[in-house]
Structures are given as structure tokens and as C-alpha cells.
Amino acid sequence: MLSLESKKLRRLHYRSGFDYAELEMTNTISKSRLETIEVEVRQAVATTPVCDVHTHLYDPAFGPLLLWGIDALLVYHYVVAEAFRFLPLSCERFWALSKTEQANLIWEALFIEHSPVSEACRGVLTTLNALGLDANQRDLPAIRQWFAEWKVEDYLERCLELAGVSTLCMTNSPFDDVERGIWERGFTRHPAFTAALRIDPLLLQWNEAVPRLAQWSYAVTPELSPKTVDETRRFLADWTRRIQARYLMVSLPPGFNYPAQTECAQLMEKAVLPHCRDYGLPFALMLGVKRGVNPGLRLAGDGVGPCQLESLENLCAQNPSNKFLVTVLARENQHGLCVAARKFPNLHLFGCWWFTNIPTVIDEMTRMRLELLGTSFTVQHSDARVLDQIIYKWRHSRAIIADVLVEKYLALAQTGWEPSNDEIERDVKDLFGGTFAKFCSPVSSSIDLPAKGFDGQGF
């Protein structure tokens, strides 16, 4: 049994460790073995390479689209939104400044004039500390100069090493003019990066997508005629092949419904889901984002709302041959999502997305998922938009995941079931990408597409 003090700390989402003497009295496993189990769990979590299944990072071949360095860390939309709690200027004036000027203002407001206790600010400092920089000197120009001396290729390898990440999955949209041009020209791909085909404009802004598709020689019209559906599927096929997409993805608002007669639902039903079935690819749904709650903040102005999980259940039930990767944004949806995943083997949960990527909620979500789903989910993704962030996001997450797993394995030991080190390592590998690999493995398909998947070392 846990000591009374440990129970109190548990409610506060901290860990003081187990009372091994009390645990030893409840079963035949020795105190030394219980302590060894904790060491083995923490070692496995600390050293197992991660397949980061969803990021907003780019292969170095994309040039300035790959964000990195101190100014990018500071002018990150999580931090920008927080800074406007203090900044005495309008959004218009802020965005008119250079990135360096914006970073200076944010540094002053959030790190100098106030203590950087938020998760986003602490993340900046964790990153700097891991890189060997002394941020305690409060010398932003010196930090900026340190980053200026790096080459991006070398810095990428350093970040991957410090984060313990083997593979990064990009978010790739053909509707982004800069990105599309790079894909069309072709480039030598970095082995750590793989692609996911993002189709938000196709599903959520159909009337605007139609003229763009037509411009790219796809014979589509606003009406979803058989010809338009066929051409939309040709577009999806062309881009799946071009970028070697490992899954398709979309972020959806709280009010998304399925089935429905909306363009979004009809395009899913007639084009996207058949395409995914043919190619053996999962369809990733990121549910619950409210775009432009405060448009002046730009990317930092999006909000959150509870989604309708009944629509997800309908998708899974009515399309049993499709695979769905899902994460949801609202805390209120997390329990229902876990219950849904228990009902549908074609539903795989991944990570703590965006506003849920804070220690309190990561702890709660990880604990809930383990208790309801065992190890049949992907415990985390970084959602990193700046390369350096993979360092802090994975360091912070690993610490929480280790605490939760230690508790679960020691509770397991109380039943008399002693997990071996090999079993612990197996489970952690599954949580860090192995289960995702098995879920995403293509089934038999008539389409000639390379069958790749996560294998613990990348795609």
C-alpha cells in the first residue's frame, strides 16, 4: 500500500516514491527487487528512442521552413499568447516588428519582468540548459550569438541526440505554395524525416480548394459529382506517392459531424476514406480546435472546444476497414475518447495535443489511458513547431511518463506479478512508437506503394 504521505502527493500530481517496506509486506517480492523495478522503468523511459509521430518540423531541405534557434523559441505561438498577457502594445504593432524585436519584447516580459514558471517558458530554459547554455545570466544577445555559430545540419543532429528522437513525422500540405514548390522540384530527404499528408483546406474550405485543384489540372467542380470525386482521389493519390505519406490528417472543429451532408463529411466518405483504404493508410483526426478565437494573435489566436465523440464512433463503426489515428484537444473529451478506443480496434490514440501538452494533463491522460487501454496507444508526440522544442517536450514528457509507469509497475508487483526488465523495455518501446508501427502497418493493397512503418528506428 502507498503511505499516507504518498497518497497526498499523488493527489497533487507529484511523486515522492513508494513506501517499499509497506509494499514488501503485501507480497513476496523483496524490497530490493521493487527498487530494481523502479530503476529499470526509469532507465527504459530515459533511453528508448522515440518515433515522434506528429510535428510541424521540416526536413532541412525546406530551408527557412525549418524553424530553430532562440528567436524562434521565443516567438512561438504558445509563448506569444502568454506574452500578450503583459505586453502594452497592440497585435498590429507587435507583428510589424522584426522577429528579433519581437523576441526581445517577449524575453523582457516573460523572463526578466516576471518569473518564467509557465510550461512554455520553462521549456525554453530546459532547452537552453540541455544545450549547455547558462540562461541564468539573462544575456539574450550572448545566447543569440551562440546559436548563430551553428550550421543547421549539425544542430539538427544535436537536437535529435539530446531529445532521444529517431524519427520525426512532418505535417505536409500541398496547399502551402512554398512547401509545394519544394516537393515538386524534388530533394534528397533526410533519413530522420517522414511525411504526413495534411488536407485541411480540402475538407474545410472546399469552395476555395476547387479553383486551386483546377489550376493544378484536376477536373473538379464545386458539386461533388462522380467525376469530381474521382479527380479528388487522383489528387490524393498523386500527393501520397510524391511525399510517401505515412498517413493523411486533418484538424477539425468542435462541431464536426459524421455522417452528414456537409462537404467535409461527404468528401471524407466518398474520397478520403476510400483512398486510405486503397493505400492501407491511417486517417489522423485531430479534434476540437476553434480557429481564430482572437484573429489578431494569428497562430496564437486559436482556442479549444469539446468535440462530438459520437461522430468519431460513427466513423469507426461505419468504416471498419479504415484505421483512425486520433487525439483530441479538450480535456473534457479524454475519458470518452478512451472508452471509444476500447470499443474500436481501428481507433488508435496518440499523444497529448497542444493545450493538453502540459504536465498536469499529460499525467492525467497517460494514467487514464494506461488504466483503460494498457499499452495499446502512443503515449506522446511533441507537436513541435521549432526544432529545439523536441528537447524540452520529450524531456518533460519522459519525466512524467516515468513517474506514472513506476507507479503502475509497482502496483502490478503488489499482485504478485513481477515484470521482467525485458517486458518493461518491450512496453516502453510500444508506447514510444512500436504500437503505432503495428497499427499503421499497411494491409494488403492493390496500390504499388512502399510498405513502410515505424520500427523503433524510424520509418
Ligand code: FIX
The other form holds:
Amino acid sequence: MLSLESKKLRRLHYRSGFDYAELEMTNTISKSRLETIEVEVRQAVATTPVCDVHTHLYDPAFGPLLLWGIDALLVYHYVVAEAFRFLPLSCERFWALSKTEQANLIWEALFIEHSPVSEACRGVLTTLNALGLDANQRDLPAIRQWFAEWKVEDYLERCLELAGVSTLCMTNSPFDDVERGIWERGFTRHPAFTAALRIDPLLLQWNEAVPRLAQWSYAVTPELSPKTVDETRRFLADWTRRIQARYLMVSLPPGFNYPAQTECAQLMEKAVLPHCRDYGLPFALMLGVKRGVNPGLRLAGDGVGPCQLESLENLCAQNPSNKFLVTVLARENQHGLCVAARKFPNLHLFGCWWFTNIPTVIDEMTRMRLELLGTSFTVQHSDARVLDQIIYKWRHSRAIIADVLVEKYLALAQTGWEPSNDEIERDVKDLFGGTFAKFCSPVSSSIDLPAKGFDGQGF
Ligand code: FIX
Ligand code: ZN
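Give me the form predicted in complex with the named molecule now, not the form predicted alone.
And the full complex, kicking off with our chain again.
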């Protein structure tokens, strides 16, 4: 009788074209060692703490901006988009309801009237299960009652522990009125939360950004004069220091072009990239989002389109002293992006973003990246908007990452190269944020940056 582990190994070997019988004959490595490697890889993936490099979560000091609990999980925009496949009412009527009423409708449509097999729905159930709740009773009021008994400070620690997450990077926008006020007043920061300076309104809605910057005492005009550029850089510097930003970030549409005479490309070239160089900070680009494909759905109404990787290549080639953190939304861009990363040491890939954060595509992207880039990338980020989601996002991803890595290490072993446990643990740490921290560090690698910024710690 084959043990469960051996059956698993055989399955894995079959999937990877790995011939177990042939391997035994070549006698380079014993079956028990192979089984040990699998156990070591699974152990490392399950226990290595993660630095979650991009989320939409907030330090608890931001009060209601930190979303958590069952209703927030159910009205997450990934779930809302799916609910509208079934809901009979208009978007307007849906948004006019209270959050609890919206959650009730979604629960009925996606969990009771149909089986919750989609990734986003399964995520809600993985989360409840990990928290010890019995969702199988299908009793939404009882689940709500369970959440009502938690204090957010305790719940945060519980979620971090269940997700195996050590730090979370927020998405921080000075253009958000609620958020801006809290930063300006100041607060004691939670050690698990780092900050990233989000600048979409600056780059994508310059004409609307100008009066706001002016109102905050930055002497800017719509024309990108030297004075306006200086003042924009002063704005970036003030906010970089105020929030201790680890990087700057923007999401861009498929049509983004660089170089170009557009305000977006010019602002990047004249203000954002020099600022990043000055502070030794990476610029994070999330490429390929089509905002408002169906505006009635609000956050759930955004779509995807392939981006022009040539523009990214131009950015990397023409700004060799800048560092770029990049993830792209379209599946059809993933291979080209890996190839681009092979060309540019100042380009670091991270995560399986949004519509790519589904098992089929995570599996494919992780394999592709390992095969083309080794371990020089960040395997995943959660993009969580609701605290509890870090539990499912990381559990689901860890399961896939473990399967892929087991295959890759067993394939290595087939060559006679036996990975030690220390090497496996080192690699998993790198994939879960270690390489990211090294890349972001002002003293990093071959990229020659005059750093006046922060120490790059904390991811
Ligand atoms: O631009 C982003 O950071 C995106 O992640 C968001 O816009 C998007 O709404 C999201 O939450 C995807 O996961
Ligand atoms: Zn995001």
C-alpha cells in the first residue's frame, strides 16, 4: 500500500512530468529524502511569516477606515460583482440599502440560492472556518453576533496570527479627506503597519489635483512650469516624510504610455521619478486596470485590459537609477512581464493582483515566475480591503505556492541537487517579502541611488 505522502508525490510527479520510478532507478536521492523535502517545503510555506506588500487596510488608529467583520466581507467589491450576476435589483437600489441589507441580499444570492464556489465566496468561508465559526449552519445573524463580541485591537492580532502575516503595507492617499486629517493630527503607529504614498489623483486627474494642492499651500498651476514641478516635489516630500512611505504607488489604465507628452508621463518624469531617486524609494506601478467599465457598480465596476509593456521597458531603461515595483492585471501580460524583469534589475515583480488572484492563475503565474526569474520576485500580496481577508487570501495562496514549490524542489532533486532545509527556508522568506525588502532598501543591489530616505526596514 502506498502511503498518503507517496500517493501525493506520485500525483505531483505526474503533474510535473516527473517520473518517480525513473528517479528511483537513477538512485541519486532516496525516496525518504524526497518525502522529507516535500515536508520541509510545506512546513516552510506554512510557517514563514509574510510581509504583505500591498493592502487597502489601515492602522487601527484610522478607526472606521479599518474594515472588518462579516458584513464588510460580504460587501467586498469582488463579491458584489458576483452578486450582480444574480441580483434582480438595480445598482441604484442596491447602494441605497444599508450595509447590513446589502450583505443579507448577497448572502441569499451567493451562499443560499447558489453554491459559493467562486474564489471570493470560498474566501469568506475559509475565513469563517479559520476563525472557528460554523458557517455550515447558514445562520448569518449568529455569525454577526459572534463578530459583535470582538474588540478591533484583539481581532487584529487574531487575524495577523491566523494569516501568518507580520507586516502589512497600507495604501495611503493624501487626497482622501478622512485619511489626510488623521495623518495631519498624528497618531501612535501600530508596528505591523507600514505606509505607501498613493498618487493616482495627482497623475491621472491633474486638473482636479491642482486646486487641491493650491488649497494645501503648494503654488502649482495647470501648466507644468519649473515652479509647479518644484512645488509638486515639495508636496511629495512632505507626504513621504509625514507617513514614512516605503514606496510611491499608482494604478494605471491599459493605455498608459511612456515616454509621452501626457500630463501623467510628464509628471512622472519631472516630479515623481526624481523624488523617488532623491528619497531612495521605489515607484510601484499596477498596470492594466480599466476604471469604471460599469460605473454603477462602483468599486466592483472596474475591468481589465492588456497594458503596453513597452512603456514599462522604457521607464526601466530610461531611468536606471529608479526602482520599479510592478504587478499587471491582464493574464496575457504575465509572460512578457517576466521577460521584462529578466532585462532590468531595477524591476521587481510582486503579487497576483485582483482578477489574477484565483487559483488557476496564481498557479500559472507562480510557475512562470519561478521558471523565468528564480526566487527574485515577491510571490503574492493580499490587496485585502477587509482585515479578515488576509486569512483566506494567504491560506489559499500558501496552498498553491507550496504545491508549486514542492514540484520545483523535487525537480531539482532529480538533477542530484539536494536543497537543504536552510536553503528552502531562505528561499521561502525571500519570496514572502525578503527579496522585496532588499530591493526596496536604499543600499540595495546594483542600483545606484542617492538615498536620503528611510532605512528600507519593516517589510
Ligand atoms: O488599484 C488598486 O490598488 C486596486 O487593487 C484596487 O483599485 C482594487 O479596487 C482592488 O481592491 C483590487 O484588489
Ligand atoms: Zn490595491
